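First, one chain by itself in structure tokens, the form predicted on its own.
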Amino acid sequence: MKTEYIEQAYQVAKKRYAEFGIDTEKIIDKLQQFHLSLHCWQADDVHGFEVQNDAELGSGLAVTGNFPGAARNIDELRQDILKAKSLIPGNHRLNLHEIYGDFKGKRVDRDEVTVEHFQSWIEWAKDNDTLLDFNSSSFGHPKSGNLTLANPDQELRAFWVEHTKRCRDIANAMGEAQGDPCIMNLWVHDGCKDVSVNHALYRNLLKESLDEIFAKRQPMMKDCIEGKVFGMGLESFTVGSHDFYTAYAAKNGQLLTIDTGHYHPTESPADKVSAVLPFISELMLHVSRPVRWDSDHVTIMDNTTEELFAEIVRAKALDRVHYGLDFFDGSINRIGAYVIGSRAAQKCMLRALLEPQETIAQYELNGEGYKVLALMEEMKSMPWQAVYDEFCLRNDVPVGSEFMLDIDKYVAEVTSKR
């Protein structure tokens, strides 16, 4: 696409938005500060780098597809992540799960992991101007079972408490090294496949575990906790439900994670934003596309994602929300999935930023409902695409669909030889 066409289209868009009081230059500056946290597990289908762990992924999780070229080791994973980042405008964080440690061919159980196993990630991130986020990993382990932090077996529960404590130590070290707090997400799959009468027991145990885990102050990391409706194979009862974690986060000052696939299909994740922000200081997002509940398809510009980002802007909560991606699709080119999903999230945020929110809000307060609807409909056909193309141009990344050429070349030269 010729640069002159991009710039001409942008100048027209700039004037069109100015008619509604929107300064597109300021919006581009805001979009430049919109940092996604890219999920490392998209590049290898959540395999990780543990040694001698033959346990299946399980624990309510599944990755579909076997598209050729998945990363097989830490070097290939890093190579793929950097390739994806080169095709996404802006500068973005990287979200690591504990199972992606640099274990150097040694067996390290999850209650033995230390900062040492992530030192090379810290150095790599510094060399590549990338900030790190982190996650504990309770799934895909011989001791995972159906219950981890809520397990009545004291020995098993202690194993997972120790694992999570060590993950917080690692996250804090990452934050110290990068001079910016590392966001650590805690999600456990704990639940029951069939009828259970011990709901209160399991939830009290989970609370005890969390209280112990969070007792140590970690100044350079932020804890967020993530609920769920149910996991595959654990359909009847989830210990860490949304009600449980919302209450715990509000009482104890943790961040709450909103995962777009973790709600009933008739619920709106966007509506959760203004519902919880009066009681919780910050939110973490895990953005994916729940085609059938928590199927974690690649993010696109669907209504759910557009409404979520619009609500964040309307709530004036840009500085109170952290933006992570959480799809893992092995049925298509994994780097293509990275780029499509990341760009879609950026486009949803851009459209939200370009909305003349104050004008529309005042119409509503004035009782001029038809003007609210009329202006919101008009915004749908405004030339926001030209603003995004200009954003890509200024970040020296391919504009429009041109990134597909780069990915095809990468496939030919790199991933097809794996």
Ligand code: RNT
Contents of the next structure:
Amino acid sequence: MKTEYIEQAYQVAKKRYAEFGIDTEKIIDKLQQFHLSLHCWQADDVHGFEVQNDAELGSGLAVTGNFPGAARNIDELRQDILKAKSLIPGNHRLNLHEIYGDFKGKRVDRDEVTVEHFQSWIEWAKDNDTLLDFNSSSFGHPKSGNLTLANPDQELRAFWVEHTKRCRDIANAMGEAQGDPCIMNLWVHDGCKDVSVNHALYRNLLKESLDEIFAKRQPMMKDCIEGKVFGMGLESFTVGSHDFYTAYAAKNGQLLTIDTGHYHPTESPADKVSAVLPFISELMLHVSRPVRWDSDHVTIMDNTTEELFAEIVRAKALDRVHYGLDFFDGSINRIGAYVIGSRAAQKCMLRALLEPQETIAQYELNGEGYKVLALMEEMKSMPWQAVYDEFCLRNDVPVGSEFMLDIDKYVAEVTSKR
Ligand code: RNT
Ligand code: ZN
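To complete the pair, please output the form predicted in complex with L-rhamnitol (RNT); the form predicted on its own was given just before.
Below, the chain from earlier opens the complete complex, with every other chain and molecule after it.
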């Protein structure tokens, strides 16, 4: 019954969009090819599976909330990811942090990790039709301190350089195994809490470390580097600022990561897209939601995300962007968080794809400003939701808020018993 009126609504939507020259069937095909990279760390509040790790997260990061049912081990995390994936239309990648290795009860320090610790992930991913992405992990370790790759202490810096090199080897092996490049993100928290004067020293050291790390050619992985304004406890100075990484990536060919939580409150992450694409081959996104600070709230359909995806589509750069999610809210059901955040990202992309861009662009070039405004306003109330519902239906996942029933069932049967 419900299926019937969802289909009816879609047929109407199809005609409404056709009036603007938009073929919703083609858009649904494009949305099917839009792959998010689900961040494994929402499932357990960025804890990971290191045997020795009971350190506080720290390093500029903080997860708030203690909602019951977090994954406590690798099996539970995999189970949760599969549950979340079963409620998100389309097929999506999985983004692993180094601390999520399969260490099998052994103490493996960050400068000892090898692909062997990710072998079971590679197999799991293959069995579950999932491509993997990767991240080095500089935080939450006794040697994290305030400085890692920019540390003037040669021994400490060498430790983190070694860690990051090994992570690139792992990412490359993942890429080889899956026959698709693994995207490896590098973010380090390095910075100062208070007034400091050695900024040039730290940045030169970071550059030196990166040069060493990226010296090895790794054909089946792609490097991206992620800057930030500030981290908790490191409020006054960030070594890896946006300027630093944008310049580094433009000069050396890495991808640049845009995390929507990492800018000044009135700065637009969307505006970065067309500014850097002439100089940077590809972008990685960390789609998140800052509330007053980089609080990593669950992604919703907000202006930031809508504008960001619209700018990518308008720049015809869909195939130059990788779409990672990066939020971690420990105060609500974590599977729900994945589903809401992923669906919101898809809806923002869908709305961007449904924009009659050629028409609007032409109005703008003709100097017909009011028509630009008129169409942009009109698009806000067009029946895009009917197209998204149809997309869910075709992907055989619950339509609309019905996914809540599945999550409640999963809580009753699985997570409440943890
Ligand atoms: C931190 C960065 C980084 C992390 C993850 C866990 O501010 O956004 O991407 O969130 O690596
Ligand atoms: Zn991020």
